[in-house]
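Single chain ahead, by itself, as structure tokens, in the form predicted on its own.
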Amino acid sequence: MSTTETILIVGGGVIGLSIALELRLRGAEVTVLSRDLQQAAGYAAAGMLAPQAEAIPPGPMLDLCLWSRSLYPGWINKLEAMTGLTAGYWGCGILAPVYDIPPSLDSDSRAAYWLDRHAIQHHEPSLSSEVMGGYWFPDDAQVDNRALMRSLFTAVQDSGVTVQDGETVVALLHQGDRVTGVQTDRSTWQADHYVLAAGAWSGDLLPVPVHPRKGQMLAVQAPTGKTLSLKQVLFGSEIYLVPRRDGRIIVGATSEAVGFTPGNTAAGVRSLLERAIRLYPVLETYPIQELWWGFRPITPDEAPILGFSPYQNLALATGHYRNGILLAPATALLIADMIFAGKTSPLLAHHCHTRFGFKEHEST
């Protein structure tokens, strides 16, 4: 394509401005249009960069989530670079405790680490007394998802791109096999081609197996003065703590199959809480200082949906699921590889839309 046609985006999550950043930096013109930036999916997260820890099968994802984390630190320092401001990558590591020792280590191939009883308490003293051993993850890691989208949103601003916020996309409208246009609830838009990043919400605007599922999250702060008490994440059975330097504890999270129901249950806290205060029970006098949710978009297989759809242009990058900020720098070049170039990686085969099948709408 030549850089002077003009690429519309459909969402305005790190999946959609992270695609934006890399297409107005090759030199296209770019619009991304959201519903509202608040409420992406990105904002929810707990920035775990967690591929090993959460035991990603060996294969094409896999094999993505790894390609995706090894990209982190030379994206973030592009990022920070850019704006002046800090994404909040660290690269602390990941520790999974179980309470109970697996019958054969040799059989886990996600394990760079085993710690037996006494190593992992000595790693991390204040875990709970029922910890029998864990796996500890060095090349893991984390980034404040909040600090990531803020240093994200202002790069994509400062490099050109227009983005629309409060434009909610009601229809893609297309002839043949080319997208015409998007009608939002307010105008309609035109551009030479279209990617559609829409994240939970992409099951509405096109038939791919895109749903919400939602996540309710918190947040405590450990007590101010004293040395940071948890110094890495921490992956537990149902539950994972993320700390941040600045002494708040994330907690999450929730998967409840409920569509778009918003709002914090006492259910969902509770569980979270129990399961937290077990693992690490010095949680328990910690304040509650944030509660909030968010719509994850999952596909039947976990796995993203990426690459060409039936229209020759508009570009699918949704279905993330749970891996959203890890694979945003991934992501990110695949399309814009294959918008540009007509690249067409393995991984964007494996993570085809066609998997599925695809029956169109008819032409509007």
Ligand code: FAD
Second form
Amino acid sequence: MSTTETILIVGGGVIGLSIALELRLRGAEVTVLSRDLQQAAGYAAAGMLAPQAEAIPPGPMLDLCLWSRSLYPGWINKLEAMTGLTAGYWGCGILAPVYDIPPSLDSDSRAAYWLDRHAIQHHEPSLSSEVMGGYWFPDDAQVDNRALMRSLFTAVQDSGVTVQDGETVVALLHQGDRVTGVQTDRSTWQADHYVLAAGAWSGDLLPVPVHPRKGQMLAVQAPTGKTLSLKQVLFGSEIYLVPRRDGRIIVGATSEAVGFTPGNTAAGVRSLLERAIRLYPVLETYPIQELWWGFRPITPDEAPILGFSPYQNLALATGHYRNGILLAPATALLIADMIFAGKTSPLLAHHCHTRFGFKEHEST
Ligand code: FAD
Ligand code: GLY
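Now the other one: the form predicted in complex with the named molecule, given that the block above is the form predicted on its own.
So here's everything in the complex, that chain up top.
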């Protein structure tokens, strides 16, 4: 494509904004339309960069996640240099304690380092005495996802991307196999290329198999200045604790197939608190700061849908499920390479929507 062509991105979450920035830095004219920037799962997330702790099985998805994790420090440096705003990247590692020792440690592909009971209690003295051991993933990390979203948004705006917040795309208009515009609740927009990055809502605009998977979260405030304070992420069974540098600890998350039902529930919050206190008992005295929830965009195989769509000039970047924060830099590069140079890396090909049986067009 010529760099003066125009690109319209539907969705201003972490994926839409990351793609917008990459395309803009390569010289394109980019517009982002988003119903509600604050509704994005990017604000609700925990910010773990955790391909190993999340136990993603070996294969293209793990390759994609590991590559994206490796891109993170450079990507954050670039964002912070552009904006002067911190994005809270912290290479703190992730500790995954267990209450029962797995039957076979050697065959567990997650096992970067196994710590026995003595070693793990030494590593994190405030862990529950029920913990029998755990995995240590020194290369998994975290980013303060809200700070990241602010930094990304500022970089996108400063670089000259047009961001239209509060505008809902109600239909993709098309003639034959080309998208000719998008109809919003206010007007019609046209561009040469389009990207669908509407997260859990993507299925409203195209029959992609993407659905919401709700996650409830809460935050507590650890006393600051105490040596007890958590220094790495704890990733337990159906619970994780993500400490921020200011003493805030993010506790997550439920995983509920309840559609777009909003709100925190008593049962959701109880399950988070019970599991968190069991794993890290000192937390029971920490004041609760905040409760919130968000919608992960899940696909049938829990991997994203990237690249070609049924329309020649529409790219898909959706369905990042539990790992959209992690996958933002890699997704941005892959989609920009595809739109600019028609490049289809094996990672893109593996994540094409056609794996779910839809028809494909091979140009942009
Ligand atoms: P979103 O961030 O949801 O953004 C979609 C945007 O599109 C929204 O702003 C929405 O308003 C807009 N939109 C939707 N429909 C339309 C329309 N019709 N017209 C215009 N705009 C529209 N990932 C990690 O990597 N690490 C984590 O630790 C992590 N923890 C998580 C914890 C929770 C509780 C949740 C919910 C998610 C978590 N995730 C995590 C997943 C991550 O947040 C998502 O995968 C990621 O945010 C998806 O990004 P997205 O841009 O595709 O979608
Ligand atoms: N990746 C953590 C979550 O989705 O809850």
